[in-house]
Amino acid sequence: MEHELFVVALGGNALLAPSQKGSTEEQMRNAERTCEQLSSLLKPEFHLVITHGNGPQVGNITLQQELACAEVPPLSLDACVAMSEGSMGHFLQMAMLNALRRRRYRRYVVTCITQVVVRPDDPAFKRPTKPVGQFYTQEQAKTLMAQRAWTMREDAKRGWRRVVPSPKPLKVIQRHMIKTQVLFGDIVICVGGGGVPVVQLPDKTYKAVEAVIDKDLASANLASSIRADCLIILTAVPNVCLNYKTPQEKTLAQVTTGELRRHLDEGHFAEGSMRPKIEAALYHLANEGRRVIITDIESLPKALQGKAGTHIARYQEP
């Protein structure tokens, strides 16, 4: 039986909806939810990595570490990352476990937790953009400021927030394990929240960054370097869409790289929403990747027999 291998990246909130507190018991139904959801890859013919975002959690679990600083000094970036992949992977290992076993299939489920290379002098770290954690007064981010040495921004309807980098990842460290692992037959929960950040230091060795990655833009290059036969990105909606929530709308099914990347040019897709997916779409399919579907988990089914989301190919129009 020829085998293919699909990487599906969840959103972090497949976990955790914006309604919900973010208690374990609301985290483990979350998760039977989405791994039932996702039983239409559950067959033998199919190989399966999961990754999956991490930005409700993530900071979730910083804000602990604030509340306790006065007890338990605060965990880096990194560690609370590491922390939230580690957790994720638990609710996420558990709940697939339970659905493969109510299908009798033998097979096991791994979390990895992930370290993603980046660049030392990648732009990103002179920029910090991507807003993590609590909000604060300003009096609070001044003082943050000069304790810790961090870049707050103000959202003025809110308050200060921490900003960090967001730097491009290189390659995961962990990809040739999870290709392994994952041809042995076990399904690989991975790059959790884009993977740990970490640079490699003149000596070859690695050192963790404060920072955060993209997770799409992290599955799309753990996709293309174990050659998967498809990238799954499942977002909030079933297609990508043009002019999107306009009377002008008009949904994507198939669509070419060299389409996508006009689309993309002319400003089609938002910032902090479905752009970011379509950069890794583009990425993955310019990096010897074969094909992209972007589509919400309910869709998935069709979307595997081709009735339904929004279908990328590699190739580029003449």
Given for the second form:
2 protein chains.
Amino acid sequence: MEHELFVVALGGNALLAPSQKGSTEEQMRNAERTCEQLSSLLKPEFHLVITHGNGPQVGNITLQQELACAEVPPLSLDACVAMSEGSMGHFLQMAMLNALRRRRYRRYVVTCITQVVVRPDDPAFKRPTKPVGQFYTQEQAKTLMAQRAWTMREDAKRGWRRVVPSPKPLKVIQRHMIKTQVLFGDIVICVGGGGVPVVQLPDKTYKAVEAVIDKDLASANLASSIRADCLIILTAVPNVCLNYKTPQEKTLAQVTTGELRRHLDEGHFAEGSMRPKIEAALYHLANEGRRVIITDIESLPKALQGKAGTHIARYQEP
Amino acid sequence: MEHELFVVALGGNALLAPSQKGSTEEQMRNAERTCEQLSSLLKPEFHLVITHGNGPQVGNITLQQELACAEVPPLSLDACVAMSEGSMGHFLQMAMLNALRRRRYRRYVVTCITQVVVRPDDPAFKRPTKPVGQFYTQEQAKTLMAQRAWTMREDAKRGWRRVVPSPKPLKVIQRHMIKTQVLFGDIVICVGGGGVPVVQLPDKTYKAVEAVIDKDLASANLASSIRADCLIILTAVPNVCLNYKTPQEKTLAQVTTGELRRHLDEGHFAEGSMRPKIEAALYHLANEGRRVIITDIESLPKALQGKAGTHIARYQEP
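Given the form predicted alone above, I would also like to look at the protein as it appears in the form predicted in complex with a further copy of the same chain.
Below is the whole assembly, all chains and molecules, this chain first.
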């Protein structure tokens, strides 16, 4: 059988909506719903890798580290990302197993704790931009910056917040095992929260760093390295739009990388929202990627038939 | 090349000594030391699965859940076990990668979030015995038992503590993937803390349960299901002893399952200490296991040459 290999990147909100606090029941229910919505990808001829964000979850974990710091030493951000990969992997893995069992499909699901190499000289380390965790008063912020060597930034309305670097992913260390496993027909959950960032030292050993990797970019990097046939980036809207939320709004159905890059340079895509997804798509297609779909999870079944979503390819299909 | 498949079960203290609080630096340093001590197993002809306990780590995580509960909903114990698999997997995985890189061995390491099926009618569910987390006052305990439906038990000296069931492992859901991966030459870290316990419902779907599985028994179950050549259970002492810490103390070097069962029945092995390790060894050897070694990590290199440790086999070697 000819297999197609899909890498699907879920948003962090797929497991926790902004209105939710993050209980076990909420996260498990969301995982069950998400995996049911992915069921159009559960075909014997499809190989499947699932990646996911971890924004609200790692926010909760770092908050727990701080609130309990008098009793338990707070773990560093890399360990918190790994913890979120553990709990979210557990929820998603069980929900996906259940989706399979309900359909009497005999496939297995495994979650890999994923480490992603970044450059020690990535310019992001000089300019931390990614906010993590809770807001603090100026007083508290001063103490934390002194005691913990955090970089913090003031948000005019809400107070002070830690910011960490967001370096570019260079390679996913566990990519070979992810590929082996998925080619055996198992569903692999990995690159949670963009993966745990590590740098390689001159003696070739690795060291974790307190940073956060963009999960779409890390997913695109993985998809290229395992030669996925299609990278699907799930987001909150069914299509990429030009002039988004203006009277001139125009949805994109099919677009080439050349056209998309032009739209990107023209400033059509919002920072921290659609822009990183477009950058991830372009990265993947510039690195031997074949096809990228950007859509929302509700439109996924139609998008797989080419009837919904934004489809991006290197060249115009004939 | 003829390969030998080893499953090595590390104690929870391998990553955190009782005297330590559990900072990132402590856990990473311990992981580095542990992986260096496992280096006698890093031979091309050895396939390697590493399992580990999580006692102090999951204790810290559950404590953080409670101390932060006004702000963040405390996750259930199964999710806390998965979180500990994430952080400990990250530390061990990086330390093991570094041990390999220092030796210029080109092998990879992956951590699997592991779920282990237990029987919903396991008698342990009627008799929770395994203490988890911190101690509470009688007042607090009453509130927690009412609000959270916890079972709690009083320790004469230290107060009230939550107890959870410790059901027997039936099967490791991810055993096939663990076997595939290890046969490809990669080192797999799994069954952390005994794995996340789940029950299978009548419709074949899975549901997590708040319980703790003995990590040696879960490791023995995994070792049997992947047909390991040797299960190594690492503990604090170089040998299993009869009449331990008495003038009649006798160390065991070679022993058959028949002899060992007799010693067990005679009450030689302390509950919660050596006894579960002996039970795990006997379980493995009764389920097609070939060889079990019980020793401490310092004696491991000699034990692999048959010159240290307690070696257990189904029959006396000729």
